[in-house]
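Only one chain is given next, in structure tokens, and it is the form predicted alone.
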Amino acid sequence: MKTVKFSLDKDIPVVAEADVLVVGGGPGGVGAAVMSAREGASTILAEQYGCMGGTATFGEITPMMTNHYAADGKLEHSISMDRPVYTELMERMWSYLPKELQPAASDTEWNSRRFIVSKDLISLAMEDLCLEAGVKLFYHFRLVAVAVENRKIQYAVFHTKSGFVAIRAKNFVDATGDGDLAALAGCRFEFGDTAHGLCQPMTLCFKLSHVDKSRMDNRKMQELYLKAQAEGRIECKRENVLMFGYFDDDIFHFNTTRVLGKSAIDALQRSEAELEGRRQMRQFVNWLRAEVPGFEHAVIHSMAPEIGIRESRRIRGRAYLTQEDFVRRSKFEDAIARCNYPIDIHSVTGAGTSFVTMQKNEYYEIPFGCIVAADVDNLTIGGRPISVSHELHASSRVMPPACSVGQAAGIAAAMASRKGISSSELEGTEVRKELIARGAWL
């Protein structure tokens, strides 16, 4: 690759301190944020788009998959194990819906609902927990170099349109979902799988609205897909039609798309993923409006921004887990999170999505160790790029449990700042007792 010689040496304002700088506004970032602002320290959120959200908002996912637990194993006796950011997160969001479309109290069905995400509410409501909790909010600031000193971030630079600025703060939290705040102080990671070295495929997701309800046949439409695919007239390599109801009985969400292949850290692939996704939902739209029956009059409602990530990085921490923790639902004295959400891989070469699954009465815990950096000391994981296999990663990733990664590493980094300390010379356990003081479900 050809290079050139370039170099920035000049002074650049600190515009903020804090005692704790979380970089990134998706769900890990919101939990981090707002737990860390609630236990007193003061606390800057960075973001690099003009308002919160992350996959949520400019992936655009729904619904928001279920780590839930029961007592007895069934879903609709079950109860939210992410808290308490995230079942505020959620209520708050269908506080902006007019009462008709709410959820009910009893309405717990996997695909009801009450785990519909609208990419516009959920920002609203995460902005608004935030400011809630005194949380200063920087938007537009795109990071792009940190400042390490003896195993310390000691402030992090941005671009802004107002030039290159920095800020300083005691305690870290990388909520980027890409690990890029620690990527850029140095710490290790892992990417891929072990097989092939590469991640699960991104999805560009979409909805569709004018679609008559009356008319679908799911197991006709999913035949059409596979003859349209077989004649290439799809040419996305996932097995069958994944979509999913809205709060508008006429619109249809599609988490469809499956862009292989590309890396979401390189510059280049990660702009060719967001062609391929769009090239395929033009493929999907003009499809079902010539094929399937109820989508005759089918309009685009909204596609995402960006195409959306599984997975990246995950960095290297003080603990580590595989998927044999899952298996045998490890626990942990230090847990700062619990999850059962299905070991859920979208095949990283084709065709497939396999599944391990564990019943509604289990669980496994992560340790604090998986979310503390195992190279800078100032520095925690607040999302999905914790320190796991590429199989326990497929769990861990999903939103309610990254939320609940955020408020742990958030927590962390408040009580090592309140104590003079770096956030990785705190007790896991001292902080998991603070967490349930908080109103986690540990």
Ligand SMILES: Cc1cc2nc3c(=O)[nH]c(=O)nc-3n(C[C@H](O)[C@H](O)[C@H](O)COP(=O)(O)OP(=O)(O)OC[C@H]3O[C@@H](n4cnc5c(N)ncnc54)[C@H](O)[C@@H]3O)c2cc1C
Second form
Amino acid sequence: MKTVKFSLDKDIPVVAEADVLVVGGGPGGVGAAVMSAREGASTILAEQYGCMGGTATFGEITPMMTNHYAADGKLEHSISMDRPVYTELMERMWSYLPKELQPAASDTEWNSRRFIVSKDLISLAMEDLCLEAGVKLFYHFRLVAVAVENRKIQYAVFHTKSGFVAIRAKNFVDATGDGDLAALAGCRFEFGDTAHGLCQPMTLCFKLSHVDKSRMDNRKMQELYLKAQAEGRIECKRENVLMFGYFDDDIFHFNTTRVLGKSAIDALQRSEAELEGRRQMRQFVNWLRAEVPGFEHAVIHSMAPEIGIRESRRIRGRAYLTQEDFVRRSKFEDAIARCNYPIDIHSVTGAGTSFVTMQKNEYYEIPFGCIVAADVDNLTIGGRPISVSHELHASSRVMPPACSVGQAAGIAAAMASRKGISSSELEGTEVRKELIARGAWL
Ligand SMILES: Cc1cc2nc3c(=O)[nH]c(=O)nc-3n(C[C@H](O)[C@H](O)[C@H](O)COP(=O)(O)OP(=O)(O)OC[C@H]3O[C@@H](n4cnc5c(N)ncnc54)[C@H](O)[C@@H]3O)c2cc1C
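Output the form predicted together with the ligand next; the form predicted alone has already been displayed.
So here's everything in the complex, that chain up top.
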């Protein structure tokens, strides 16, 4: 590739200083910032967009996947393993709904109201939790550079409407989903699966309204989809129509587009993926309206502002988990989160989605070392890009455990700042103890 010389050799303002700086305002970021502030640290959360939500909002994701435990293995008797921030977040989101739409005690089935996500209400709920905890929220701050000295991040540089600005902090949490902060700080990372070097595909999600549910026949729709695909009227490699219900009876959420082979950390490929996702959506909606009973009058109700990224960087940590840990249900004395969501891999090359599951009375644990960056001392990873294999990431990436991983990253950053040390100097067992004291289910 051709290159040009470019340098930003100028003074930029330090607009803020804090004990802890969290970059990214998704499920991981809210967990990190809220826990850090509750632990007594002055905490800033910087987010590139104008509100909280992360992929839940900008990728328009529903439902929350279950990461629940039940001694008898039954979902209806289970409790969320992701406490306290995740459960508080859901309760806050429900508080924005009228009584009749709030989940009833009997709504325990997966994809019942208990698990539905409104992209707008979850964003409001995240902001509420942050503000109530005393987190300073900096919106429209896009991380672009990091200054590192002696293995410690000194400050992070953001591009804003007032140009480049810096924020100083004692400890940092990378909650960008893509591991941007860690990568800019020079941390090593893994990318993709071992066979192809490819990540899970991207998906542009959207919702349709004005659907006549009484005339919908899911089995028939799946048959029609495969026929249209075989005859070339649907150019999307996904093997079926993946759809979910919503609060309103006539609205359905679609997680059906599949954009393969694009890298979320390559600027041009990420842009191409947006175009391809929307091309697939247009084609799919036209097909539904023309050929599928119940969808004749469907209207695009909302569309994710950006394509959803399932996987990108996985930052090298002090520990590393693989599918073996899922199979063995590994446990650790310094565990900071628990998970039993399946290994759920959308094919990286074409059709198919594979699952490795476990029962609700089982789980594996994520040790502290998986969220401690190996190459920088004052950085924890709060969310999706932790130190795990492609396969294990396909389990730990979903929103509830991402929020719990975030809360552990935030509490560690706060504890370290109070002691005047880097987060990597903490013992994982003391982080776990503090998480339990703050309401974590460990
Ligand atoms: C298509 C799709 C379907 C999914 N389905 C489900 C599902 O049904 N249920 C479920 O539970 N999970 C699902 N997931 C997984 C889940 O949404 C994510 O893994 C989860 O949101 C990760 O949380 P996070 O906080 O780590 O990252 P994100 O939610 O991605 O949040 C990262 C935040 O960081 C910000 N950011 C990024 N870079 C920068 C930067 N340079 N500067 C400043 N801010 C930055 C982003 O704007 C964003 O707000 C799905 C994911 C996808 C893509």
